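Given as structure tokens, the chain that follows is alone and in the form predicted alone.
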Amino acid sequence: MHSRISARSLETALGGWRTREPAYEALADGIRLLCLDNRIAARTLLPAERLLAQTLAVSRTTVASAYASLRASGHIESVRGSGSVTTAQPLRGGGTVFAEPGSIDLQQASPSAWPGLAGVFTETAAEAATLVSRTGYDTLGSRRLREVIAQRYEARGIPTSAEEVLVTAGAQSAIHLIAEVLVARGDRVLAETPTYPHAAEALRAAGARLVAVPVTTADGWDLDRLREASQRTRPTLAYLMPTFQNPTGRSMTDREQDAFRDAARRGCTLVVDETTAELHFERPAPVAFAPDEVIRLGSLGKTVWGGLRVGWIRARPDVIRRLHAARPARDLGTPEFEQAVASRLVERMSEILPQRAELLSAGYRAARAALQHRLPEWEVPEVSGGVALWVGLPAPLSAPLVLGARAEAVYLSAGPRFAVDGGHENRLRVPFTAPPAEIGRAVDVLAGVWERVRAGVPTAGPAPVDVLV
């Protein structure tokens, strides 16, 4: 039994796929990226050739040739009596998302572990006898960790008590919990485009109908679109990254925050993702929104290490109680050891953040300089924090560029991966979280691939799965 994707759903997911000739190869590349990003799951039945051709307004020969190309590259297979079915792609690193030796992974947009982390693990292990004496089932979070998180908010100018904090297994778990509790099936939810794709997936899984609010590196949030969408759709919730937005790197102005406050006054709950908010390397951005205007999400994934799955929600006590009551249906708490480690780390943020700023600043300077030198026709924005550059391409060729780079063991995510409602084929997210030397080598590969892509040379070939961004 296979799952199915309709021709209309596939058309929506592909967005502006027809970015070059031959059209069949552009279509094949678009479907490849959907498979590689796990937006189309393995063993999914694709639409029949004739139906997809009618929906996309292309010839059946174009679709047949695209499917043939996908079969040749191992992304689909023909099943007698059924049609064309997507295949499971090999995972990098023998079942993990880690790249093989010699490759450069610029997909995760997360720096390597903070150097002092191993020492904190060792210190925490010395308390093992105390930790294992507890039940281990705590869906609210340890008192100590909630208190140090509250103190961290206080230091940022956000008065907070432990009763306003719920600890989760990472920010992604927090997003899922909020979506399941605060969003009903069919509710409209405002989401920036581009945005963090796993947040969009969590909201859609809860039944939300996403309403896109564009944000650009040059102009910030589209306030006309925001006002029109807010008045027309009456959204229940908005998911935002107002400080060093991922992937654009923009931070909201007071005027932009006021526009979202207007939406909140109409009954829209503002959920603010601050996982990158403290990663500034030139100047800190002011705290966005007043304490009780929004629900805030935080984690240690970007600031300390992606493998430390500890996040939290900061909200009014009544909201925390509501989320806490619903949590046991999803999980039975954040691991005690990780919480004990996190308590020590949050207390040391004044030491950790300057070190992270130095690392990210070096990566940013290396990425910007290399891109401007090797690819001067690309639009490379200036940012003062965050984890990535939202680079503008002179042509909508993000998909073939990414596929070509993968063939040379440089892994990136194409612009459409971050789109809410299609688009961004002329954008590429380039994280600056890797060491400068790796970033330089990656840009060299991109420059070579770009030459071939602009010349119309096919870039397709077998490529490993990646689903984390």
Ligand SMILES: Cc1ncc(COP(=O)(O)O)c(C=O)c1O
The other form holds:
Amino acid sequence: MHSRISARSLETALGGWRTREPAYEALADGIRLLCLDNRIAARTLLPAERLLAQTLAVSRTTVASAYASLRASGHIESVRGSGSVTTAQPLRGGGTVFAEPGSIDLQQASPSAWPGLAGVFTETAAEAATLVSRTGYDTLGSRRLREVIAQRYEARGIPTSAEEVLVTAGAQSAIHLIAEVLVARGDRVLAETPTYPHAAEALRAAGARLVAVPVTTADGWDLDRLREASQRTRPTLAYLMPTFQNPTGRSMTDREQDAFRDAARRGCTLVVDETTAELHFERPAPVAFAPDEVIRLGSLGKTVWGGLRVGWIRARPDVIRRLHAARPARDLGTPEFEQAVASRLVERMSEILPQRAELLSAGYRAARAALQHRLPEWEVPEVSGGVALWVGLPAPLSAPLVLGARAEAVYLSAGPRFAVDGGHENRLRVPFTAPPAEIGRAVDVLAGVWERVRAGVPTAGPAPVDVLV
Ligand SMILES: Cc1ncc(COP(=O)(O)O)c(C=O)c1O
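After the form predicted alone, can we look at the form predicted in complex with the ligand?
Time for the whole complex; same chain goes first.
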């Protein structure tokens, strides 16, 4: 048995696919990218050619040629009596991509580990005897870690007690738990577009119907759309990144925060993801929203290391109790050793953040300089923190560009991957978390591919994608 995708769902997932000629190659690229992004799972039956042609208002020949191109590149196969089925791409993961000589992975906007981390692991190992004397099923988080997280909030001007903190296995797990507990099937949930895709996936998996609030690098949050959406749809929750929004790098002004406060007054719970909020290049960004206006999420994933898998939720004690009660269905706690490591790290944040600022601002300067030099017609925003540049392309060619770069072992995510309701074909997220030399090489590859894509030369990249952070 294959799962299937309807022509309507495929049309929605494809968004504005018709970005270049010939149309069949644009369609094939769109489907290829959906397979590579895991938005169409392996072994999924694609719609019959005639039906898809009708739905997309193209000729049957266009769909037949697109399917032929996908068969030639190994993304689909014909199954006798069934139709066209997506193939299982080899699994990437576990960091294996780094073993591919010369490859550059810019799908994950994830800086390398803080250099002091290995030393903290060693120090923590000395506590091993005490750690293993605990039961180990810690669904709330160790007292020590919750206390140091509370102190860290305090230092940022957000008075907090340990009772207001729940430790999770990374911010992703926190988002998922919040979605499961606070979102009911069919609820409208506001999300920025572009947004962090795995948050959108978690919210949708909980049954949320996402309502997009556009954010642009030039103008920030679209407050007219916000007001209209919040009056029309009465959202129960909003998932927001008010400081160094991933991927635009924008931070909310007071006026923008006020507009979301209005939505909150009408019953919308504001969930604020601060995973990238402390990654400023120079001065710390002002804290967005007052302490008890929002539920906050934090993580050590970008400030220290993604492999640590430690994050947390800060909320009123009654909300923490609800989340805590629901947690065992999904996992039975955060590992003790990692929590002990995290406790030491959170205490040393004022020493860690300057190193991150130096690393990220070097990456940012390298990315901007390389892009401005090699691709002067691209729009490269200015940011003062965060992990990525949301670059504007002069034509809606993000998908073929990403596929072409992939064929040269440079892995990026196309603009539409970050969209909530389609669009962003003329955007590319360029993380500046890699070393400057690598960023320079990636931009060289992009410049070469861009020239070919603009000239309409077909592209096809064989490798599947990994998670995207
Ligand atoms: C905005 C945002 N939220 C959450 C996450 C997931 O964080 P974690 O690694 O702590 O699960 C990421 C990772 O990229 C992110 O960018």
